[in-house]
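Here you get one chain, nothing else, as structure tokens; it is the form predicted on its own.
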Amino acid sequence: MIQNIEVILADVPTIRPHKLSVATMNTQTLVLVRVVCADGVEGWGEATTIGGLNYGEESPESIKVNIDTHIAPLLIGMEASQVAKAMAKIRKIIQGNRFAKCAIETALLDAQARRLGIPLSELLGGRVRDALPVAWTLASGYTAKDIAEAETMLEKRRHRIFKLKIGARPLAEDVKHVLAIKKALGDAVSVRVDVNQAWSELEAVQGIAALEAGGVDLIEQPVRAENMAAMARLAQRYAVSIMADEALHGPQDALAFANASAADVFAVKITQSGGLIPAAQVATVAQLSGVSLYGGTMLEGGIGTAASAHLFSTFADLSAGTELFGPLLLTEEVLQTPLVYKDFMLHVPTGPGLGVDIDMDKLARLRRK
């Protein structure tokens, strides 16, 4: 039975400033939720966001006071390992709350897993694979030091794949930032573009063209989420991959995407999606229609990686590889034992539910009072 469900915030500095289109983050606020059930077991989810309210229409205070108010009374006292029968009974009932949902279902997975032993994984399908590749973000604005960065990762082998946050200069400013990154890294690099929705689709068709010109390979959500149109008109004008983000908030969608043939990836985000379930769908979705797959971030702490890598993990195709990189870029830990990345990839945890455990006395100093 479910006995209580808590949120936590927690305001965690970032290791740099953090530049997007939409907001440039100093601190990252971590919203924990935890699940304790009758027969002793506990679980955790994760619903942190970007930006407050600038990246979405969900924020930190928001998701804590909505589950408080509204969620958690609904399945207090609900059988724990019904945990279908207890999100069935939140979709019907909530509306939105997309990130609120993702961490209610991650936490009662979580402990589901955990009753039964078993890692996360194999509750949404059983992993294929058991270590992703990670992406970093560049994201400083400045190219001398976002080419440094990238070396340092080089050289530590903790990543080879690079995306460059850009949309809020002028054009041409943006464009002359990629590639002067690009070549300064070569071409065994992989060098990617997230312009978060900022450009007109005329800038799109203008700086892609330079873009794929200069050896970038991939370009996500140019245009803003809900012109589908122009995501599809730039998907089959250019050769280079085109990759929807912002615009995919669940599985209708992503069916919705790919029957306009409007990307030719979809980032996957469980919190974006409504949780592990629908997050597995639009990956169904894209299997089925053959779009390729990338593992996105909404720059979580350990629970909301973890969450992500195990189901990540069971995803026949992968090839765009993921952005598993948020723990990374926090300045305090709040897993007893680090997730671990080595070799250009994240392993994921191997046991009982999401295979990390939180520290309660880091939690107890990190959380807001």
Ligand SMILES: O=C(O)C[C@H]1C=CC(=O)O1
Given for the second form:
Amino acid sequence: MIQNIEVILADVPTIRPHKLSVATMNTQTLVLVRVVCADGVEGWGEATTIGGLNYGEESPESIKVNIDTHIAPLLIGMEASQVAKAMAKIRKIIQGNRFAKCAIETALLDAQARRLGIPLSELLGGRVRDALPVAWTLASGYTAKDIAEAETMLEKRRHRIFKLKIGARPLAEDVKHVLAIKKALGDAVSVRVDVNQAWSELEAVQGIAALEAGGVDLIEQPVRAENMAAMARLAQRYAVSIMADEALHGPQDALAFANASAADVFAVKITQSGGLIPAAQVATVAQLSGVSLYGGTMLEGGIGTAASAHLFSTFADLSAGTELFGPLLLTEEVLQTPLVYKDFMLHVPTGPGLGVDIDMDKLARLRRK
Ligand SMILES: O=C(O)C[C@H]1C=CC(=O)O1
Ligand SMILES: [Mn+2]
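Please give the corresponding structure for the form predicted in complex with this ligand, as opposed to the form predicted on its own shown earlier.
Below, the chain from earlier opens the complete complex, with every other chain and molecule after it.
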């Protein structure tokens, strides 16, 4: 039986300012959900977002209020092992709130996998790989700093795929910045850009042409999420891969995008999709439609990152890799044992459930009072 649901906010400084076209992050607010069951089993989930309300329509504070006030009371007393039944009730009664739903579903699935003594990946259909390629985002705002950061990552054998955040500055400046980094890092390295919706279609036409010619591999969400028609025109116009991110709010959007041939790659995010199961459906739609997959992040800490890793380990195709580096952007680790990043890969935990555990003393110090 589901006995208690607690939502914890913890503000953790980032290792350096992280500059996106929609926000500059100096801290990340972890939104953690703890579900306690009557049989003594506990599950954890995460609903972390980026930049308060700058990126998505749920804020850390709204997620906490909505779970505490509207979602938890619907679940208390329900059978904890019947995760699908619990989630069907929430999805029927509660509109929107995909991040909140994701955290709840993750915690219930974590608890159930622990109960069964199996890794979460096995409850999600079974892993086909034990380690995931993991990109790093260069977003200091300075070209020379970004190049030095990338070189350190290459030396440490931590990352060899780099995503650059652009769209805040004039197009010509952004193009110059990206091409300077690509030139410095060379052909053995994959350089990608994320515009976070900042360009008009005309800017995208001009920007993508220059970036493609300079050897950039992938263009993420160049135009507004709502503008599926522009995404389709860009995807058809250019050979370089066009990826949808903010446009995908679950399986229904994925189906519309696939039907419109509006992206070459989908960034699958468990929170944006509304949970692990809907995120798996987004991946299924992609695979049935010939769209490639990328494992996305909302820069979550260890819980959300582990949950995402378990799901992405089950994807038959993961040709664009992942960006599950969230915990590495933070100055504080909330897990008892950190996730393993080695030889350009994130290793998927092997223990029961998420296979990671919260350091409760650490969290007690970090949590918002
Ligand atoms: O992809 C996004 O839009 C959000 C996020 C993921 C990595 C990163 O640096 O920012
Ligand atoms: Mn993105």
